[in-house]
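One chain follows as structure tokens, the form predicted on its own.
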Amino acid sequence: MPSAPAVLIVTLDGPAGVGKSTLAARLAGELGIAFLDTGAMFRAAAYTLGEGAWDWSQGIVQQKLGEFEFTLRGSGKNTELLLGGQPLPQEIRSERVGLWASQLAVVPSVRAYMKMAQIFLGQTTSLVAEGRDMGTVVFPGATHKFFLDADPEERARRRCRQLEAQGKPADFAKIAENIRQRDDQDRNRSIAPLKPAPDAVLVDTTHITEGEVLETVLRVVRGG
């Protein structure tokens, strides 16, 4: 019998606001594979348990954790994330609720809950995998490796034209101070800080616009 085509997985890590939901969506889509918003997932456990989730006992959150069933249908920019077969409310993307999955993340139960999850989607499914430690943490093994980055008042003002462009309210300062505090809590958390892989490749898309971008990774995934 022929053996099974081999997984295809792409890891694309950064900061928050650096671009890499809309890049890897763009990417799966010219990859034909699914897009796995990592961010997404915890942004969605935090909605789901509520403020403060991260200050509940180990054994709480665990048994909480044990409810969710992530499961992925469609591919490219039409990749949806399930949770419990019901695709994510819009309401996870806000500020705040981004706030609260950055602090639940450096709670030990639902990261070990989140790497496990992750893992269990890339076994079967060929995928770009988006978030803050996918090439260091949960997919070592990953085809191809990427760590975008850029300045953090770019990354603020990238924030701000998204939010514009959907007709919401757009606080620089205030944004830029989201970020800091973002950096700052992922780059020096005890657990899988934000770092990039010894393998990856480095863009740095402060100053390249985001067709440039996928470009620059199409061509090494291609081998171009």
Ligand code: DC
The other form holds:
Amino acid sequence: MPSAPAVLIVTLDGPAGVGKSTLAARLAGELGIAFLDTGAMFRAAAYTLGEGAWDWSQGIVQQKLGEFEFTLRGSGKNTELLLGGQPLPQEIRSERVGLWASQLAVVPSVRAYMKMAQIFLGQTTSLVAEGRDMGTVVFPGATHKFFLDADPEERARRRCRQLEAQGKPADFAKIAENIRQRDDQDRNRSIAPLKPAPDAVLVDTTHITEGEVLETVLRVVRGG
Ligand code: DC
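Go ahead and give the structure of the form predicted in complex with the named molecule, now that the form predicted on its own is out.
Okay, now the whole complex, with that chain kicking things off.
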């Protein structure tokens, strides 16, 4: 019997505002595979369950998440992540929901559910998977692993530029504070904290363009 074609998994981890989502979409396009924005999964859960869900009992959270079903459609920049067959609402992208997601992400039953759902998606679909714990916890056997980092100030500036490009108000001080708070929560939680996998390639994006980051990563993926 012919063996099933191997699934390619490339992991991109790093802090908020480092440029993972843009890179994931472009890299997936170059490789002709889908990308998985795992932050969007946490954001969708936080938005659907609402503020304060991180204080609910583990049993209730588990029961609510049991009703969730994430699926992927398409590839490259046209990849769509669906929840219950529906596209995720734009509201999940707000700074407020980002902070909720970071708070919800410390809850053990939430992490367990997300890990299971992400592994399930990666069993049948080649992926560029981006998040905080892709290379360390969810896909420890990934084909290639990258950890992106950049100065917090530069990340806040990029986030401001992104919001301004969308015609939205951008308050640098507030965004920098939000990034600081999320960095602190994401790096210091006890389960699956943000850190590079021992075998990840580290890329500091502070002083290089998006195009240069893509080239660096592609060189490793294609050469390896
Ligand atoms: O990547 P993002 O900013 O959209 O993620 C939102 C929050 O979700 C982030 O602050 C922490 C959490 N998250 C996580 O804990 N693990 C992941 N793999 C992805 C996101």
